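Let's start with one chain on its own, the form predicted alone, as structure tokens.
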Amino acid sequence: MDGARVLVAGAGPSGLTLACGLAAQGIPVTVVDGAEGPSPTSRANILHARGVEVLTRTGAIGDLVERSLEPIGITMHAGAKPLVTMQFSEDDKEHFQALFISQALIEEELRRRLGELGVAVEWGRRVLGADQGGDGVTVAFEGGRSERFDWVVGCDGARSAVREAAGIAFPGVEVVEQFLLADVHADWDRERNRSAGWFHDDGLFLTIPMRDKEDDLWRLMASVEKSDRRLEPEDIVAAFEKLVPERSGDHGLRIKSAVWTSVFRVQRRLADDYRRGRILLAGDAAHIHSPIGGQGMNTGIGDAENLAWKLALVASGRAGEELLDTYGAERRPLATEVLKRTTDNTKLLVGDTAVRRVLRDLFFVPLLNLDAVQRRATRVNSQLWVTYRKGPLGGGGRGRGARPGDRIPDRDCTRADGAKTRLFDVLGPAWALLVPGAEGDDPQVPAVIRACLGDNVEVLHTDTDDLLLVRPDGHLAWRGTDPAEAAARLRDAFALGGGR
């Protein structure tokens, strides 16, 4: 199965991250998208710390930090009265922090990285269906052309044709009735390093500053009653010109032009499975939920990074297909938790019932003014807490120190030749074997591990008591002192067998 071909359907953040991870490990990958070209607009505009980590390991962070706004926080109001300022508290223990950055810019950097790896997105190629048979998948494209691939990954959004072709159910419910959204150039005398929101009996209104050359781009979002009438962009702009002063009491907004408008209904949906044979799902094709909290894009690129190294091992013949079952086992529980949390927060913030409005105003809002609650909320949204220790590749048990499945933070390391580096500069595509001590290299230590993983293992020296084998996605695969034990774990738990 050497050189197995993979099709990634969808060139959004999830699909591009996955394709980068596969191409970096030498897997032939084709990326298609039904659109005629990249979207200039952005559904998401915050990259939480976990997302920054993933792009760093992928080699796609580029100059996004310099092009971003620092997300200080959000101030919630009732009319003109500020109720609570929710700070994005920096975590002194972490190297990476959240960024206000356009999804369009993130996709641009991912395409740049993918181009460096020799892959270009094939635009205007819409997947219509997929038929599994034998050891591959025959994919039907718009226009009557079909092509066969060894593996297919649907990153093609909430209305995924790949998911439908695989027969994977996507159950769920509507959370709130309807939202209006508009990205507008506007004259508005407001702080541009802080989001703002307003509670109102008629619904929630939010505004988020977005970076652009004119420094006057704002995202406006409001919950409204459901309507079946089709709204044109000018209708949505007119609605906001009326909504903003009504819900915020601020009459200073002067909209000059609209970059993008949208009407959407917040839904909560989760795919029953992330894999059906040789078809897999990632990102919005696998889960959709409220945009409150900005978790969608970050969860999707986390899916992609988790899947990339596993699919690369299987596609190259180094691992059995059962390794791919650990992808859904690790990522689907996280999506379940994200869906529940964002749904609960959305219902509470919107205040769609009298009881929820009382809970919000009397209990929830006062809690948000507490520093401890704000630090906790920042940590939860960051997804830096994610661990797979309870999954099939996890360590379970109790005790101090990191266990298999836990995330390993970035750190200073030294290569065998004495060169300084950082852990995340090595990971993705490589695995890292962290060795105690300042320098030197015992060739017997990594030899048995490389027998399973090939040459895709970097030996790094750092401040650690045990040997730590770190997966390409930054999670611990094994901890101990006997490398033969590590090889046994790779063969058993990870279905790795050195040329299987």
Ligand SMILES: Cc1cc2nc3c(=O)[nH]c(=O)nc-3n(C[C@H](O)[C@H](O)[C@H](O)COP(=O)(O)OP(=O)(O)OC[C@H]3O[C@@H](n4cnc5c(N)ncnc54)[C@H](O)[C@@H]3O)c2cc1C
The other form holds:
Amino acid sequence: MDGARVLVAGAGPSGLTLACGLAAQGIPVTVVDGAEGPSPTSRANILHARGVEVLTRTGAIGDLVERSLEPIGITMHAGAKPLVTMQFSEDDKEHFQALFISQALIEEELRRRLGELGVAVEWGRRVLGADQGGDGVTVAFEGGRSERFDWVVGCDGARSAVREAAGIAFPGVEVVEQFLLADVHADWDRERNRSAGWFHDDGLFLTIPMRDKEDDLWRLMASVEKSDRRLEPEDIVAAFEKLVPERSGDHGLRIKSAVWTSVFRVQRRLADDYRRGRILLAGDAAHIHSPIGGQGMNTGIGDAENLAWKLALVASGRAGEELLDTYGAERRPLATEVLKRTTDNTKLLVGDTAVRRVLRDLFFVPLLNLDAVQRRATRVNSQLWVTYRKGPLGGGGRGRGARPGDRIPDRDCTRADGAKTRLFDVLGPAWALLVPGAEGDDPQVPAVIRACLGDNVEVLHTDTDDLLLVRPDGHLAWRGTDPAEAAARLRDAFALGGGR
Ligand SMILES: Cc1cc2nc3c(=O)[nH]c(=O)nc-3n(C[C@H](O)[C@H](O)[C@H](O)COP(=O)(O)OP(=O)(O)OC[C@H]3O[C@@H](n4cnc5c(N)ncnc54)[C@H](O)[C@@H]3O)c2cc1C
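Just the form predicted alone so far, so send over the form predicted in complex with the named molecule.
In what comes next, the whole complex appears, and the chain from above leads the way.
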């Protein structure tokens, strides 16, 4: 397709998901990363249900489900005494559940999918600056080269050079002082599909099982007092060898080797804007927060999916630029909620003040024993509840059932030719028009809708009372009975058909 050239800066989970979405729509996309190659280590270790869903629509789920551990929950202790076991309850209405899977494997699958779409990551190309002018952005790379693109998306992580070049502020605060982390091969007689945590006066200690060939990889994480002393990997391993028995009362851990160690401070920061002209931000470049709850990568790939179809429509001239403003309007409120929730939970779990420790031990922990609270916690972390109902593309609709902006869960459908499929096998690159009744009743996409979306919409028969027009990211665009109304909505709210 002739069209605008998009630069995706950063080949982490957000950049790769975005690039897959753009390439699937035929948009010429260049993906660069400042690193010399993929990182073999992983920050994220939990992919919540929404992330599994997005990767499925992106065509990048591959064999991740088979390669993962299915998390069944987390047991919190005080000393050796178990206080509460939070079950990651199966949501029987949902097809997708959380996985214990490493970020490195997720990125590998995304790169595989991107390769299928004909795009390879250009490693060793660090963005230094980006200058907007006319109808494009001139990007300066390390080594002195510059190149011009029509659109640039900064998926270059917390210290985003793209964000800085665009002059977008990233205000925030420190949440808790310091965490030590070590991914270690170890002999340890513990369940391999359950995390565990210990409340202790010196701070929180958490462990999460990680899948590997030897089936003995564990993530260890502990909050510690801030220190400016530089810690080498062996210092961190030694710190855990001392700290684990002290905080957990468990003397059974035998560390064999460390795969990755890190010392990090938890900050909460949110970009003032997700777009400035022809520069956009996604993922950690736009928001960072505590890793407790495993929300960062999930939120980043959700940003990427939301942006991909919008940028594809604008870059191909089908929609006006104003559609891009709906990206920040839909995603920034979610990041605000995630920042608040992860900050509150982290402070409570770490128990950084005496008042919080009392609150945690007397009120929070007993509440966690309740089934209803556990189901709610699984649901909240899953991000399956995300709705854009209150955003610029939401609202309207009538009666009971989904409203524009709401997420539409995966479901059985029948194509116009009678073939069985699932909704999410069609979405991603395509939109779907769900129509009631048996196959063959209405095989044509109403011409009015095709006039806005071109061939990129498929009619699927399913169990529904109304016509449902579903966006490529699985949210409802319109619900009703008259397709002309849908077309009017696409023109007015989505700026479709009014592109340059
Ligand atoms: C200890 C820890 C545990 C976590 N656990 C979880 C979890 O279980 N679940 C979860 O959902 N999230 C988790 N997170 C958060 C998650 O790791 C991040 O949110 C996620 O990596 C963000 O993805 P991203 O693609 O936006 O950015 P990144 O993964 O940071 O990728 C940015 C990419 O940009 C590249 N880059 C940087 N600067 C430049 C430049 N100037 N030019 C070109 N390229 C550049 C980098 O090399 C990198 O490849 C955790 C985080 C931490 C610290």
